[in-house]
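A single chain comes next, written as structure tokens; it is the form predicted on its own.
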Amino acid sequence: MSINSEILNKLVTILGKEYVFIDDETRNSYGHDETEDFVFPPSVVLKPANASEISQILVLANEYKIPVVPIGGRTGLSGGALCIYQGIGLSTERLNRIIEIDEKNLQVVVEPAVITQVLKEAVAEKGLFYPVDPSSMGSCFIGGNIAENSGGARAVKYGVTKDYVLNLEVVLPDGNIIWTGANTLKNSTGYNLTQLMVGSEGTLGVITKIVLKLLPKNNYNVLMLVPFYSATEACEAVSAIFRAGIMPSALEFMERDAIDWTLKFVDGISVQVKEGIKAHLLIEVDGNYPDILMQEAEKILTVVEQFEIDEILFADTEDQKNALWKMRRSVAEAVKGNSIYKEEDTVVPRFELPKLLEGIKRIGNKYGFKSVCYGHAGDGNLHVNIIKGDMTDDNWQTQVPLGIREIFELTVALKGTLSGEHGIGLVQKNFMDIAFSKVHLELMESIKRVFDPNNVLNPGKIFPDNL
């Protein structure tokens, strides 16, 4: 939708020119993410500075019925940030302020645009630990972690987004500006519109303030890298070692090809993998008592020496554990350097992992594609990286969207669902049907018409077209 010159004067008086935004180049930059190779550049981006002006747009996009999409810090892999019906590209970056770290009640109170790398690295310099921690830790927003419910490695032992958001201020479609819950560990009182906020992909209203738990800081951990023969076996001893009665703070799991990849694209990583090794395991114990933690690392090895394995790195210095973890957290990336790919990000229980990999791989068989998975498997998270190769634009068009929605069937099938962490957005939209009848999908539909009557918020993702 194009922007006429009445709205974009009303929209300068609102924020000021130098925060609005036609040209091209702004535009191209803020119509894409990280999901393949998508650009949908928006009519105009526009650049509030709180709440206020947030809701004073939202007012004027419903009066003129003008999509908005939030965005932020453009490092989404599901198109949920992708303004595919032009309008206003919302984006979120002047709201950046660390507002208050509450020491007494182990809690920090951000605006959306805060790095969550920064906001790790401050609350540790007060002794505290935010567990949340996506491979684009780096870059990534708070904001876009709640609207995606993003996860990461230590997921496993201390859950993911949801886990830590109290309370959340924000601009409801219509512009009002609310609070949707409390600071408190507890709450019981009505419905919990705070957890209907987190992962709702900006459908439902725009963040402006947060509210997280936070924890005290461990002192300690071990990290080991775990060479497998076969890609299989390595899913097998993720279950393994659960039921052996520990409970790792990462536990990842990288095929062969993900590492060979991601050794020839990141520079400073000297990691050997010999012959035949199939797949790693990289295995995290933290705690506060060392002793502890050599006994755990202890049993993880008696589990996994029940398998086909190779030697075992054990990381003895921070430089060791932090080549091993750039290793790990920069694969997404060299999977992109080395071809066209698709991502998929597929979530089962744990034991099922095994039953995941296998039906990937013969899947991939039947259509004609190769695919690398890696994620975090210690919550049975497997992103499937689906790779173009020498296939042609044909097969690429046609045959891998049928081998898509078989491998999501499968997922299903296993009780798991179609993304973990990722989201739904635009790419997996039109799979929700398998994870949902008809009945779920109307239910979600009609709380987006409560809360977004004219359907001005982040139009088109999530629902299925066909709904």
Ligand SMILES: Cc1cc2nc3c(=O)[nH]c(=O)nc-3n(C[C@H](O)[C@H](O)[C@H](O)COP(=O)(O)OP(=O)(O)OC[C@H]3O[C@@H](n4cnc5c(N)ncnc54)[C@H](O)[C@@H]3O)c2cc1C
The other form holds:
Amino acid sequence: MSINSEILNKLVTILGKEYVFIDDETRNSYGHDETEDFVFPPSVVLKPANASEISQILVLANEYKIPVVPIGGRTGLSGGALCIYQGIGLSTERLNRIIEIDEKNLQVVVEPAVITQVLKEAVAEKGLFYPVDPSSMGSCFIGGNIAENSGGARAVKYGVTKDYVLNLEVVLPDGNIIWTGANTLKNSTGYNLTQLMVGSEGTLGVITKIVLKLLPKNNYNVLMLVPFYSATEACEAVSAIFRAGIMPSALEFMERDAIDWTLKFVDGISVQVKEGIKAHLLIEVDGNYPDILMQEAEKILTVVEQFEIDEILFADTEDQKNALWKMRRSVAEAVKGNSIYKEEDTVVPRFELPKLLEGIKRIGNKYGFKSVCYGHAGDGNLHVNIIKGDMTDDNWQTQVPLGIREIFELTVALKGTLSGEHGIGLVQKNFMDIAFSKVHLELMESIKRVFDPNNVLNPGKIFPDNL
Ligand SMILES: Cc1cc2nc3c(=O)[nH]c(=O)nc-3n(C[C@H](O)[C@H](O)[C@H](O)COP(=O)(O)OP(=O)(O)OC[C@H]3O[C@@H](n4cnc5c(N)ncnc54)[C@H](O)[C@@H]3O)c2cc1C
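So that was the form predicted on its own. Now I'd like the form predicted together with the named molecule, please.
Below is the whole assembly, all chains and molecules, this chain first.
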């Protein structure tokens, strides 16, 4: 159903005409996220102010069978926010208040369009800690983080978004508004709809208020950059660090190309990468007792020194720490700036990381593509950037999907899965048969039908085309 003037008039009545956009510039701008170079402009962009307006939009969408795609900060890497069937692009950006920081209960109540870093800084001012830190935290929204169950560098010690979500206000696809749970740290009361919403990629409801758990802030950390002469050994060192009894607060892997490209892309980082170095681990430990942190750092040294490494860079000052984190967080953009690419978000049990990395390189050789790998190695989460470089368009279209399928088959054979934190969205959906049986996929799809019988909310995502 296209959006005719009758529907537009009804939308204007709900929102006011200043929040209904049909001009090309706005539609194009809301027609993309950060997934490859895709652009799918919606027919209309809406900017509602609250749950009640979103509810009225969804009632109308059901009446006229119009697709509605919730849109957050548009930093997604799996195409979840793309309006592939046009329809309504529902930007949540006006729901951007931090409603309450509850210092008595260590909780915060927020609206979905609060930028993750803004939230982190606001609670930090009160001595509190929201640990989830996707590299995109300067521009992604907390609502998008919940919809994708986002992670980040600190997930290895502190967990991912799901571990902090206590309760959600959600506008269901039929327009009903519910709270999914309670503002409690534990809850055994009925099915856990809160966690069903987490990671549902905007297909089961529009999240309009969020209650998050917070932690007390840690005061100290030690950060080191360890260069390895073998990328496989860097991966082997990852599980060795945990087996030595250390729980790092971040343990990130970067292949040589990832660092080289980033150093060219970002100014102000003075890291020298010597000839022969193939990968780095960026390792952080944190806590409240500097002596214990130094002991842990020394223990990490004894582990990594069992491998062939070069001189370790310890970040002595806050500036140095910020520079190393800036380098790590800029890898994705640097790779994107270098070539057309496809990014996969493989995750395996961490001991299997060396096998995953070697397998990716073997598969790349077989299908003729180069890959640059980096990611949250402590979680076994490896981002695989497949680089187009000088590959022909034909090989890019035909060979790369075969290679990606083999990479996912390897990932699942290693007891891992397709996505650790970026979600399935549009670009991974036709690989879901590798991770799930038909029975499993049909069960998930029947949950979708219960919530959204008319399939108006973010259709065409998560489920394979041929299910
Ligand atoms: C440079 C870069 C680095 C990144 N690093 C990380 C990282 O370290 N870890 C990580 O996990 N991810 C990372 N990402 C991916 C991305 O930032 C996350 O997936 C993020 O959570 C998306 O949030 P967003 O607000 O941009 O959502 P969008 O891209 O706008 O939307 C993502 C999905 O959420 C849905 N959605 C958005 N808001 C709502 C809502 N209120 N209710 C219901 N559904 C909603 C959309 O429909 C869509 O399906 C990175 C991305 C980039 C570009």
